[in-house]
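Presented below, as structure tokens, is a lone chain in the form predicted alone.
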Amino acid sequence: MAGQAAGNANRKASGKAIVRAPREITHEGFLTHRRSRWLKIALFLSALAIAVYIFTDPQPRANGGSVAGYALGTIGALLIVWLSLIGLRKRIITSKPYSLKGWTSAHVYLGLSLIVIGTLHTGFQLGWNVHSAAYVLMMIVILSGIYGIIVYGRLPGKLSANRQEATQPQMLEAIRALDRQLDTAAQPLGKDEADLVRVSLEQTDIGGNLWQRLTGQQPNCGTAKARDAIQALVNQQMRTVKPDPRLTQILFLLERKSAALAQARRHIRMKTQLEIWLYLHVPATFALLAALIAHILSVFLYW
């Protein structure tokens, strides 16, 4: 200990500081959690299900009522119930060995393995009954989940870049501030020109219906109409006399408002695309659980 202290003192006295190499910090997403452990497990389960389906020989053909069908159905049912618990898991704060990232990774990959397990369980026999309804609902849940993975992988970065450090309330307040400036600037104008500005103030929607929020398109935007009309007036004046400075100021404000509206609509569009899949995924999951219970009860009661 004395020797170590003396060595430290000598190094400090010589003016040389000890610099430790920074530890390499890498971000690990839920898809690559623990070197894609759950992807490997899901692939193993899928391969096992395929092997069971190929190497069993139910008569007259593969179906959910065979030994292999019951085995695959049991695995699939247990997976569906477990996967539906992720909503509860998100409300529990813990770490290893059951971290939320690990649970989400398992949720994704085991959910995808249900495509193989559930399909082989049916023996490729579908009809107009509760059993097929459960399968269709399962596929709806899985496909909506795939959509969720894609948008969560692509949109958050674009959403952050579009915001430019402005929150949604700040974007809306900027548009309201431009409306106040437009209202003030339109006071000295004649009735026709003032009516054009009023179209922008009274007939501009930012969000709109679901389709408009998803696409960000507003074909009847009052601001676009007013901007184009004022632009036409300014262009007409430029061909004959000097443009009215009041109109050029209005046009400048309308262009700024158009840019602010475009930013806000992009923000709403991406947020809607991020959230809409949950409005299908979650209700479809509850419907799937109900159909699964009906499927199991009908099998044990009537078969």
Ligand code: HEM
Given for the second form:
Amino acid sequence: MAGQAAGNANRKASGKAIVRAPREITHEGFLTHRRSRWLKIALFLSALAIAVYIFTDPQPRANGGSVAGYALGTIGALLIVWLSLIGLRKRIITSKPYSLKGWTSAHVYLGLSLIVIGTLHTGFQLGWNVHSAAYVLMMIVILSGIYGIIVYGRLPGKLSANRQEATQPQMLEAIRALDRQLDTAAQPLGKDEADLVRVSLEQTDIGGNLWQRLTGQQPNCGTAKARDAIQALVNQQMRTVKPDPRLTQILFLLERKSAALAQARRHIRMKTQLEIWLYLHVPATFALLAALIAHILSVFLYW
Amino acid sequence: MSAAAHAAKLGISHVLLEKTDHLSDTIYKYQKGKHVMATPSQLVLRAGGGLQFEAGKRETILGIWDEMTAAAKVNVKLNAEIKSIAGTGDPIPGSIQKTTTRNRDGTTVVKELQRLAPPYKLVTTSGEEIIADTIILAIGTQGNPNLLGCPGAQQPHIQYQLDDPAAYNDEHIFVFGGGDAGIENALGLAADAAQGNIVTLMNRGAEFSTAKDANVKALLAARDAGRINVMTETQPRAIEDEWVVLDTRDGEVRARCNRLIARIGSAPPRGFVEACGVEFASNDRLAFPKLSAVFESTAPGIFIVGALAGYPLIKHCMNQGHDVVEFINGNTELKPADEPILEAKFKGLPAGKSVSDWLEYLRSNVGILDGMSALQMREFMLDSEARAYRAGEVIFERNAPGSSLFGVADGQVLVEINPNDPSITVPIGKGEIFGEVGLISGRRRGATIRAGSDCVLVEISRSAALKLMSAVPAASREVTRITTLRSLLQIFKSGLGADDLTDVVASARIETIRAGQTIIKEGETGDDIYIIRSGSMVVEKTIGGKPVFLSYVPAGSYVGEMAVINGDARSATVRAAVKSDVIKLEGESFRSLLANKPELMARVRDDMASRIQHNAFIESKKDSFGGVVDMYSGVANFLVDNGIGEATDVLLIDEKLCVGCDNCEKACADSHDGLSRLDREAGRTYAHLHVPTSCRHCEHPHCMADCPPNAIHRGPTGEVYIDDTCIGCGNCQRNCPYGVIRMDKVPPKKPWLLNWLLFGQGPGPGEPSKKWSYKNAKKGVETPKKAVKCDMCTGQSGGPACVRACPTGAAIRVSPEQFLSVALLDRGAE
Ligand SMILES: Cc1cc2nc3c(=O)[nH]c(=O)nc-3n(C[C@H](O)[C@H](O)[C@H](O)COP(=O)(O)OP(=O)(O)OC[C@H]3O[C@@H](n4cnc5c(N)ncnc54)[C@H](O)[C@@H]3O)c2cc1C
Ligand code: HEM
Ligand code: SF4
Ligand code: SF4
Ligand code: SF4
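If the structure you just shared is the form predicted alone, then what does the corresponding form predicted in complex with this ligand look like?
To see the whole picture, the full complex is given below, headed by that same chain.
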């Protein structure tokens, strides 16, 4: 591709004022891209669909088979195909100008306009058939998309604040480093106490299963258990004598580890939430495309 | 080695003296398995005594050389470090060597040394003496590490180098020195906890000012994670067996120590070389010894070749080893190996002259080349181009990027000083130079220049120009004078001529301003005007007790005009964002210029009015929306602290929008040989504005400073890129203060994207994992590790792929002037 070697040939300083490839430098998010151009287009499209629906008065009643129905259906089907193509656009990195931000912006608003277009296309007739299956799948895709927009809007700022300039590998490394210190600090302890530390070392899952990742909750976290147990020991000693400094040191390390774990889990939780919906959005898109084909074929074959 | 092998072949009596216990120490010290490259490829190899050199693994090359030196019966003496060289003959009349040493406090001491005629007496550190008629110095530029001076510094557990951090287990190790080398060693020793080392890093100062930010961060992270102890304001006082006594801020501390690694810099070999009677071209740090066309130094009989002579590639070094022995042996006909390369350079010129005639022609016709020797001219020409232009041809256009300097050898060129009317021109004649503004400030060309008549020009690359300026002090002075004059003409335009400025230029002084240093202070009186030659400044004003950022002033602009015009006290503070050069003009002479030139006065007043308006706008915002302006100031200061002041194009990520999909990194890898040139997550963040680890295309790229094959350039759209001649030495990676260069191999080609989407083949979009690359690498083909960095996606008509591929618009690539404008105020308003 446009590797360095390819670029070098035409790089000889020519003295020409070569204009830099035009690029977007406006600092605008995807929802307001180009002053919300796609929002306006989508609103217009939806209004148009409603107008068509109201002003044409098909007999015996509104459904997909009327002229307006065909029109809405065609637009809807094309939109769905186009909306699915964002998956390719995102991954095929060409060298020509394009803006994935622009695509996302259009995707979101045109996707939302499908609620209007698709619903009107059905003429509000739903049943237990392949046609309605396509509609339901479409709504699933759209609803998951709406969830996506909500998390895209709310989480990035929090994700950034929680990171405090640390990268994910650094967070994990910090936890491993605390583990090593705990391990060393536990060497001189008696077996029972060392076993408590062992619980933290061996029974702590940073991410955990999907549910734990999504919620960031880990009720059986070994570190929390170990910390509570050691805290109890220290409290107990505190009542009688001065607490064992080796234990307070371990307690201190466990507290730091808990804090580091909490940060990493919050990070993982938000990353998962930012991603999880795509695991519904995308497979449902494939199912939708299949249902759409079935829907169109059956319409033409059995009409 | 090459010279000795050639001497052996010619049957000349010789001895090869080497200070270590192996030959070619610099190459010996490369990391294990390094792929050594044989650049420049157009240059033929002419190694002495039939030595061979082809690109290959370090081990293979060293092995072959050892065999060949043995086979050629080279008389090698290892472990023979030369301590001093002195003539034993009569004093050479009039030949006195002056050396200047600069003390820490800035004063200089000049020493004089009477040169004695050969033969020379060489003394090794072990006290052995050797007498020689001619000496070939090929000691490279690595120099000797600075040694510890404290008592006990002879203890065997002190070392000055760390070859293999994995070799030490369960030791108490102290690393002394908070530069990059020390920090990297300490991190390496502590990397694997299983080694059980207890590592302490000591630094003399409180801050790690000489180390790269990335290294300091890694060190502090390792300290916080408990893997390394860090002691600042500490140095060893005495070293005992198994123990070390430290001087700390809080007094003396005695600690266990099995090993002490001192990385406190190395002294370049210059001092040693000067003491032999060899004179350097100037006092500049970059200067090389003065040499004749046959590599003979100012000390008769002492010849210098290789990196020390200014030729840092192995092939050059070997060729010169051969050549110098030929010269000494009386072969005066020998043409240097670079002859064909130079011939090709002069091919396009009219009137076929020989290479040496051309060199002489350029030297005698272009003023600033005058002080150069024939050898220097050869080397100079390797980095430069000579070209003929027909009358009317455009040499460069306004706004074209370019950092080269041009010299007029014949004919004249015309400068179009008014962009709107190309017919208004100023001539530059034979012998003069132009293009110096690009050279100094790294900014785009200020005017279009055409050939006024048929002309012959020499285009001097930035690196050649810097070498020239350090080699020939007169050239350096001339360039400075012309840049001052021309930058004044360019900034103030308004029909000024060179004659009008004589007084002002005479009053001008060039000053270097440290990053953060203030040149103008709010409220003080003073009427000097400052023109920013290189670097950039920030303007601040105290409003409501807090400094508020007003504007960012890039190189090529001026500050301080308000006081000259209205005579008031300074209305704002101006400080350097990065190390900058300014031209300081005295207010008095500037004021009389203004008085004589009403046009200029009008222009300066215009500039001033728009600045006052801008400031007033921000001040008014401050009254009504204090928080917004605080945010604006905060963000601007954060960016300036992160070196944005020397950037020309920087990737920024708005973390209120970034969803962490890493599509930017994937896009970068997929459009650049499968290797990403940015690390999104790493880097600093302020108020959700994140500066990821990615090249900023600095005005004066630090990475270019020390690239042996000269592989780093600035391209036509302003990008800094590395070409294919990179030899993988890692210098640029060490020199880049922002840690954006990585050394890596190009991974194998991935299967087509759809094969992944549909059938799950290959690793998918983005940079493939190391494991996958390793498994799928072509067997038997060695891909060298090379330096990899952002090339600003030049050649891609869509611009930066990372920006295009961001689904939310979080990633933008902008110049600091674009970003640090009032538009930033809107951000605070969100
Ligand atoms: C990491 C790295 C990678 C590189 N990769 C490449 C590459 O791939 N291809 C390439 O062409 N170039 C490469 N270079 C550049 C190249 O290695 C050097 O330019 C070259 O080795 C210089 O050769 P030299 O003979 O001038 O000096 P050196 O190779 O430095 O040799 C000088 C020798 O003199 C000895 N010596 C010094 N002082 C004394 C004394 N007082 N008495 C006795 N002996 C003394 C030293 O021990 C040493 O053995 C690389 C450089 C580095 C640092
Ligand atoms: C029937 C309608 C839709 C279809 C077929 C569809 C399909 C897709 C597909 C295939 C992707 C690519 C995902 C990937 O490869 O990573 C995607 C991404 C996305 N969709 Fe939809 N979508 C639809 C409607 C919507 C709606 C209504 C919204 C929002 C309200 C939405 C929001 C998004 C977003 C935010 C992305 C992620 C972009 C990114 O991060 O790269 N989609 N969609
Ligand atoms: S690689 Fe060079 S140009 Fe880029 S940031 Fe580093 S020093 Fe600057
Ligand atoms: S501009 Fe291009 S090369 Fe540079 S980081 Fe972005 S994608 Fe990579
Ligand atoms: S592509 Fe954009 S949203 Fe994704 S990680 Fe990069 S900057 Fe963030």
